[in-house]
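Heads up, the chain below is alone and in the form predicted alone; it's given as structure tokens.
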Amino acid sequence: MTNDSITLSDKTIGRLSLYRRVLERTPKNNKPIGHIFSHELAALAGFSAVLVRRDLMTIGFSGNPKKGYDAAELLDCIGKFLDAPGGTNVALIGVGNLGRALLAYFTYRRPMLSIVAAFDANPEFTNRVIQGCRCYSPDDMERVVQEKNIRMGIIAVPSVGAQDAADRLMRLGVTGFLNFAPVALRVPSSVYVNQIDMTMELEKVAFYARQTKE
């Protein structure tokens, strides 16, 4: 089975990660874990472990009855089916603070994604070194996403600006955006977008914390 022949809903991909992160980062008894059950992945991951069983059916995935599912080959299985062969490169798309604090963050933490440009328009960030990633004028867009095989954007830039890196970087055969502008994209279907709405969860949060209090 492969993710060509598979149609997910985001929560199931999104799943699928945290299922990842969470392996990589839960040592068992100081040692990396061998086998890990359904209940004890869902424990770690907060979701039921009849959810946990199902995605891992989904992408083909199956435990031992007795040692549960082995640890090492299901965040293989689960890079297999996330991770594009050869891994992909993102642009992003503003230096400011958000920019900034995304390239710290992101820097090395996924070998397969990797964001190998940024563009700012502002003279001060062009042409340096930002956190192991380069600068770029937006000038040098066309040349340097089409050397780099850059297939992904994330926006980091204010709402005047968002929609016209989003066309300038379409046109240039990007399919993929995270978008941190408070601005909804206009792109066809074959382009897929995830917003993230930083005030928009801040009031949820907001709204929720005072309903747990009245």
The other form holds:
Protein chains: 2
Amino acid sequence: MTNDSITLSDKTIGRLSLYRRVLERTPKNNKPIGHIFSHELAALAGFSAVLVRRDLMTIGFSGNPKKGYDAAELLDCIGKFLDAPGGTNVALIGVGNLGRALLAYFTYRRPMLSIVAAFDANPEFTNRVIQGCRCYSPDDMERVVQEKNIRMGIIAVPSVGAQDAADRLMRLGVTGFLNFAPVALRVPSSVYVNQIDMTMELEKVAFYARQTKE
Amino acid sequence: MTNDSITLSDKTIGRLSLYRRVLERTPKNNKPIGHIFSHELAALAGFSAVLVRRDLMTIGFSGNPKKGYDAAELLDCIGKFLDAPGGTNVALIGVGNLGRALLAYFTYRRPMLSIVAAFDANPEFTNRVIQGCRCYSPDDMERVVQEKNIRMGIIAVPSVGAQDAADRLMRLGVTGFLNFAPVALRVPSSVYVNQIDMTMELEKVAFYARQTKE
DNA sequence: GTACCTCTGTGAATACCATAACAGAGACAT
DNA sequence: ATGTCTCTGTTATGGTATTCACAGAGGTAC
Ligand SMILES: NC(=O)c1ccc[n+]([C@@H]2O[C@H](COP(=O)([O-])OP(=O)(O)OC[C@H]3O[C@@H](n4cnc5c(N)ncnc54)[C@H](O)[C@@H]3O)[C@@H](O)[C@H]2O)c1
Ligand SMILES: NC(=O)c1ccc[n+]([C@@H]2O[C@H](COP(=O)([O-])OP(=O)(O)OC[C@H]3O[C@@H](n4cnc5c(N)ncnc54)[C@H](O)[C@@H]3O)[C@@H](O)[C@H]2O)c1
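Show the other one: the form predicted together with the DNA, since we just had the form predicted alone.
Full complex below, order starting with the chain above.
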């Protein structure tokens, strides 16, 4: 039914992720949603109804003009696109303030996306379990990444260590990064980097907040 | 020289914020950068050189074909666009795992953008100083927001409390939000919301990491 | 001086993305 | 049966962001 040969735009896969969480979370009169209309899903996710319909169209998911979309089937269909069949194992590099918050949040939250190991250069954090996740020394990276079949990395170390951390993980076969350090990672085109620059996001808000206030 | 009547695109103001931080941080042979070429700044920020030139063009900043752009003047010029003259005061709502990480990071980091108050419903956190920032009960919101002239809010509470927090702040004149809760805030068009959905960002990486691996 | 080189500045072309607009299908009332 | 209503599915349109391509300016080598 669903086929990965379709190309999804970057924006669309982000929205699919959000549709899924909204559907998982939102109960309708205390029982799971049966069917949902595009405009309902749009309101929950914060987009327009036509955009929802087009996203679902691109993944080849069909609804019923009278009842809307079957929520359970839609969840399944989105999962077929977003999730790797056996789940994806993630490494966290840097167990500082941000890293610990991420561990606390993501541990056991997404069944198909697990942070299975954390690494930190500070011996204070290594060889213990933090927020339910085992924390290792960077020296153990080669062994642990291979043992645990880690495919992607979250970089939450200071800027100066970010490129080095990425380089080491790439040598071990990691092909995707979520990078919180405000520095541009140099990677080959076969590796995907998603850069989150919170300072930039904050300054953007400050800019617009000022525009509307004055 | 610089005039705010120019309209900057959302993407451009984000990149300006990054150019600035890259310039502030990067020393050249242990002394501040004097001049910098568009391709150098592009490499540091992770964009293309022509995009850098285009951005600087839109803010009306000129370089020298032989020496490049004067870094100090550029910093000044970017500041004239991004910073409110007296700085912007920010409130943080929710001093949980993520909120504390944000406090630790942003306190004293950006001179023109300060988190001047935090609010949390949990009495364990209120009426004390956390990571250098005073933390109040939500009951004190009206007084504190007015006293400290707070213009924008960072929402780091669970989804269920996000809309309520935003509503209360908006009634007190706050016009911009950085929202980490994975829920669409309902706000009038005069209020700017920047939504950061880390789960979505993580799932995007998982998607692309899988594509390249197989 | 002249040929050449590099970099800025910018109009034109391209790619991408969201919205608008509408065709089609089923339900329902009369 | 027929008209109307609502929602889906899809094509057409518009707008915006980025890249392409190149003119212009100044500096350098010889
Ligand atoms: N905390 C925030 O809210 C925030 C906001 C914006 C950006 N960031 C960025 O996120 C990153 C992490 O921020 P943070 O606040 O958690 O910093 P932090 O200083 O609290 O934590 C950094 C951690 O990384 C570890 N570390 C340093 N070098 C390492 C290396 N080479 N290998 C392994 N571990 C190493 C340190 O021991 C420390 O535990 C930084 O790049 C920061 O710029 C954080
Ligand atoms: N921690 C992460 O890495 C992460 C990742 C993705 C999304 N988020 C989102 O960020 C938000 C905060 O996450 P967190 O991990 O810090 O959660 P948390 O549970 O650690 O902290 C939430 C804090 O908000 C306070 N709070 C609850 N209701 C409140 C209210 N009405 N007013 C004031 N304070 C209130 C609680 O007392 C608590 O201190 C959540 O919406 C979460 O979904 C966090």
